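Below, in structure tokens: the form predicted alone, a single chain.
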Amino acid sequence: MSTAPTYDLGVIGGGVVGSTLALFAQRGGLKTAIIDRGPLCREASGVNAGTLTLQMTRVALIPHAMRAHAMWASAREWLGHDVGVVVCDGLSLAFTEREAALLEERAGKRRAAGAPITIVSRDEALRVEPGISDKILMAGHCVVDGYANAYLTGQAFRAALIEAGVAVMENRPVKGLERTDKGFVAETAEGPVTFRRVVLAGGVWIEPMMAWLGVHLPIKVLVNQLTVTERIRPVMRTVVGIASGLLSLKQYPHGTVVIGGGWQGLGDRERGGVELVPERLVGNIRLACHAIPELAGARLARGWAGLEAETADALPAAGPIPGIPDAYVCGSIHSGYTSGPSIARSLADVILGREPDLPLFPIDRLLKAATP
């Protein structure tokens, strides 16, 4: 007879979203377990650029992004551990008339949703960030911006979860999930784990996870390329992007500059990000040097590819799984590092029987669209 405990809640997927949800659920009184096939926050949550930005966030996510930015900025208070957060200004640059029109339109919509984004002149942008090119026409300026050290995220969450009493099961792939009359059983190589309720929080892997329950939820897999320079003298002090969204730049306190922006590499859900595409990488780096001219003298230290999940409408999958009581999904959030903690906290409130103060994103809309 098995003596393994039955948890009130099982969270499958240990990225930023799953870890945040497990933490708040445990603190809310639910005996919680979190399971991941690798170490916590070492998939998408550990290999992104760590950017905390509103200017790259979907309009519908602005309220969550605002709250999550405040959560990241106060990580020591609610998480209890440092994740290297730096709060600073952010600029989105326009070099052409087309980019300027795009910038004004998007900034207006995000501002209407509550983001403190203003349009500033070239001279004002240069005052905010002297390192940018003087060839810009204008810029979007947001005082709620910044970045974290994505590499530290897993270490911080692991410590916080263990301190809270969550059962942390790392390096333990889940092979399947079965419904029973008492809840759910996750099959792993080390044996079954039983829950009364379950949350699927696996990012790009949510699609095969949902298949365990007989639900088809298409999730697109993006393979983002990122690079980091050697340590160089300070050449910028803000987070810099461009109106098209194909660039994100920030310089960490120790001198390295991380270059991102969604230029696509090769990989897939099964293998992860497996290969960089040099011709695309060159375009990304040229754009970075165009925005911050002094970067042209820096050497690249390394590059990598990380996966990002996207639903059909690029909005999150967050809420109950229709037709399956006590099963929930949470993830596939564009710019999820920025907004993920807030969305996960709202879903934890729902599971705890509380009314969330910010709306979720139920997947009914996506399941209807996926029906042949």
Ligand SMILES: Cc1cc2nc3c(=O)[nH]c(=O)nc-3n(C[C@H](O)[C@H](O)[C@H](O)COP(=O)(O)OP(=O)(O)OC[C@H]3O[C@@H](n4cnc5c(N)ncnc54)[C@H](O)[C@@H]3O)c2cc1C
Contents of the next structure:
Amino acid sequence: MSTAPTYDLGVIGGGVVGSTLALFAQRGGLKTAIIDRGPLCREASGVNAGTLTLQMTRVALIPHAMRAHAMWASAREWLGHDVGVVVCDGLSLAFTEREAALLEERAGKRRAAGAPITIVSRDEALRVEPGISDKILMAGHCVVDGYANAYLTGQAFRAALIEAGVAVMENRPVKGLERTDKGFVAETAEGPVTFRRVVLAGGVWIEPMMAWLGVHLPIKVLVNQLTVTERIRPVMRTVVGIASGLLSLKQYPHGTVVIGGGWQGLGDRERGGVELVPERLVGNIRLACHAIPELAGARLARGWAGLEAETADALPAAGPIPGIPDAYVCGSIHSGYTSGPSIARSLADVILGREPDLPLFPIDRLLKAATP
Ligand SMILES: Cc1cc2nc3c(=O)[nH]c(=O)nc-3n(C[C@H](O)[C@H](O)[C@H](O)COP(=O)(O)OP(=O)(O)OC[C@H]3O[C@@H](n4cnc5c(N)ncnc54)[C@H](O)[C@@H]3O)c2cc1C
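Starting from the form predicted alone above, please write out the structure of the form predicted together with the named molecule.
Every component of the complex follows; first up is the chain already shown.
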């Protein structure tokens, strides 16, 4: 095909990863288009729990999580729009001896990777967060924690991308991607979009996107469930989790409390749609009330679920696509709302011909493992 490339860079998938990447690439001088089959950040990036956490982040991601936390905390400066970011302390609680041992091990590894996490006594934890149960044995304490209002993410990025001059193409599903001698042609119902370089940033849909280029990259789909309470009087002021990682809890300034922790619902990546499994949510809610006893009096207002991606080794897929010049993949980042902006920024640097100051996660390792 002889279609001349219209854009220097095409980003397919407009979650927090694709949106950040497109923004930094355009600001770096590349004429960039971002295409999403729906509105920007309406999948994982708009329905997540908004926790900006180091305590739940994989050790290898700590440097990115630290940088991304600083990015979120200064969102007004680089994004220019509000995502409701609140920076506060975070506590990871241990109720049993086993959890205490787990906590010490996990906190130790993260501290070695640069996260400011200390182990504090029960009394010290209660001083940091008077709302927690006095039945805890100890806690991990991190002064770099916080949360955002995830549902504001798309709104904020849309405005920033348009202001920067990125061509934002929403509600435009890409049906296929062809490699040509000049670059790539994305096939959409409204006609082809051509670009010299491409980034596949499709969240759980990275796997079918990679198949367009004939590459098999298995991506596991997690169906995370969340609930939110009605507005209640202040019962907590920090982000609270537990050592096992099965709880994430914070109270927003207007009074609602979001309860998460990765308890699984049902969903289907190919056909779309998610379904809550109330029996599984009950465990999550019980745990929340155990951690913050005052929560027991609150009524639930709503529950929902969203799809989160995971590679075979639970580390990101972020780097060039081997064997296909000018094609890149970015996503499948554990706690990806927290770390995604930093990893996307590093990949934008590589595409702009700069040395990234933090490492990427090339997918060669995953492709080798996926070969029969
Ligand atoms: C319920 C839940 C709670 C979570 N809680 C947290 C948390 O508290 N803290 C944290 O750090 N992380 C959390 N996460 C993880 C985090 O949300 C994700 O890691 C992150 O948002 C992924 O961003 P992404 O841009 O890679 O993917 P996505 O946001 O999924 O974006 C992918 C985009 O690709 C688009 N797309 C797919 N197919 C096509 C196509 N054919 N053509 C065009 N576009 C297409 C989709 O429409 C979508 O917008 C949570 C995830 C879930 C689901």
